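Coming up is one lone chain in structure tokens, specifically the form predicted alone.
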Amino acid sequence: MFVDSRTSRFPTNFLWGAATSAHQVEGNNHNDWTEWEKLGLVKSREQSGRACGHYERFREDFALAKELGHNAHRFSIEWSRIEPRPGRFDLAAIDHYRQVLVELHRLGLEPLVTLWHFTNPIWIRNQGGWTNRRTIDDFGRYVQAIVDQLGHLITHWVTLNEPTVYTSHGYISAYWPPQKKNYLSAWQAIRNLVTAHRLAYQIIHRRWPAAKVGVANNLNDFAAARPGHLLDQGLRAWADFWHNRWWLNQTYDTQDFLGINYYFHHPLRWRWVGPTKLFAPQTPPAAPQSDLGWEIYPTGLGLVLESVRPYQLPIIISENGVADADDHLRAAFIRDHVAQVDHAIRHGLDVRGYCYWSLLDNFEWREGFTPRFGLVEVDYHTLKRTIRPSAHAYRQLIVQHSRSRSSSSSPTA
């Protein structure tokens, strides 16, 4: 599918990039995640280790992103690494993330800055993690750091990513640490995440006033596996409450834009196997799949999209992505979910960025390396970068709309 340049309506400052987390590519963390690798619960009972050695490699891999026509990168910094004990700050790491910073606006690449992806110090752990209410204001210190330390080299802040994925895998299914099936755990953590980000937003508007502050969540497409069957249409509507709309309506007044994460079609059969089973989707056998998996379905990103329209707020797509080791879906995925992008703004929703997900391919938490998500292969043995041929058509993507925009401004568009 080619951009047709009579119709595509990409701001000129849109963002095109793609996305990582740091204890995901970077190696050699030390946290609760590490700690928990550790009793063999990641599939083929793997460690992060090293990971992608991209805390070292940061430079050569944005020289990728730039080569592959990026303007926009969207990282994580770990707060392990930033306060390893409570109140003592390690400089050197602030450094560090200080030059990551500085070499994505020498490359002219916008920088997308999630403050915390699922990954806490040791002693955060120890006390309880989110379920403690002491956390919350220890994520305010750590934030205030950051934002007096790196505030002035960035725009865009993503405070959490996915607060709702995260409570729900490690207070309910328990599939991800703290491995707690505990629905009262679970009621604490996803409220002290709400307070932690509202805090998050007030210290970083305080110090900045024009920094744009949102949160990456993940909004799934609900459906009734049944779309005339009362009980499906329920279980539809329930689903959406809980994973979709209750976080944003605690939050979208301390949002300066939604950061929309999108992977997963859910239709859904009602069926009694138990609560933590009830939501698993019933995906046709015939539907195309990830390597994962998961089904492949465009259109539910734009559904997505039109739903959030009430909250009238600016939409980044912080991630989207699929594991397809071959490369033989990655770049129809990403030209259909654009297309699905370009319909939404053409509909007059304010979309401003695009990431895929992942930049390279990653640790990708309890299912570990066997997944591939990147526009960049990743040789584990010897950190070999390949650019996938994919990450070439999403280049020609990128190319294809801003040629059509140039082409088709005019003075009253």
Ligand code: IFM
Second form
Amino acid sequence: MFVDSRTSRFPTNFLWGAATSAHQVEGNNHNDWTEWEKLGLVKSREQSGRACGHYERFREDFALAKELGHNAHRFSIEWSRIEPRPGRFDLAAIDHYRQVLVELHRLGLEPLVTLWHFTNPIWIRNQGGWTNRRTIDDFGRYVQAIVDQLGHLITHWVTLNEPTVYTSHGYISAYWPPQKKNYLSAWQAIRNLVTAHRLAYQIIHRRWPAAKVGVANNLNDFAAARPGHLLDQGLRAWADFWHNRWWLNQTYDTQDFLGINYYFHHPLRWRWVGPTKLFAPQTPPAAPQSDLGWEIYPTGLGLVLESVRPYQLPIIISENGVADADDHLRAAFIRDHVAQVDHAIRHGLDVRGYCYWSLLDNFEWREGFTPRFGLVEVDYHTLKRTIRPSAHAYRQLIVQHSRSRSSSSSPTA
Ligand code: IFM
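Instead of the form predicted alone shown above, give the structure for the form predicted in complex with the ligand, please.
Okay, now the whole complex, with that chain kicking things off.
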């Protein structure tokens, strides 16, 4: 891969790294997802089980990230480990994450810390999860504990991961736990997540005024499948509003940076499927696709970046990745998406980081262990890690962008 040193404008302290989440990599969790997995609804009836064994092997995994040229790493703290019972904090679990943070700093990897990535303690599930307003205060108490115990080791905070995906999968399509098909519950959950984010933002800033707090917002590029078709255009506007815009409008004034998780380009074609599925995404048959059948459309990242320009906030790509077991797509996928970031920066957008999803292969929620998103392959029998060729290509890209900075003037982040 070649980066033109005359055109690259990545800021000097640009964050290059990869992301994971606790439940997907740690192993041996005990939360609402592990309970739900017992129902046998995950593909091939898999359960997250020991996952990648990352809870024990984090040092080995961070050493790989370092070797791969990263200077940042996004991970999540598992609430159910920290507070297994209401108000009872597990000091050993807190100490574990302290060691995680210390190790990241030792290696020169800037931590981006997610406080909630889809999973809830079982006692939260039992009280109605995010539909219960009490969960907001409970979340605040957990955030306060992290702020007090670990805050001195954290600058970049991600309060919530993809709250709109969580609510639509959990409360509208019933694809994920708690498997409701109820618009009122979805509304209660998303409203409570807005309030929980705002509360977390205040709690963090009260103690750590210089902290940078954001959300990992899942933003899709929606298009009208038939550009001149009024119903498709209306559908595009409707989907864009509810999936992308509504949440941002509610929370942008409490985000110091916008985290963007970009995966999807959806050309929408009006088709009445049912009250919980109002449209059918239509992937052109010839379009390149991941192993999950998701269209690969780097231009969409550029469009999404442009769409958030009015918020005038720094941006971090908090996730962007591809399921690609034989690694024939990933290197070009990263190159082409990073090129969109480059383009955005050159056109005045303040993008400060890119986290590939994911550092490791991991437990992909209802799809189980089959999708392979990792820069590093995991053998789930032996837990052996093997660096994929695309991870080296990403490393090269990072090096070239860093080199090109020294020969070009860069904006400061
Ligand atoms: O694995 C997920 C992650 O937990 C949230 N963002 C999308 C990823 C790929 O589906």
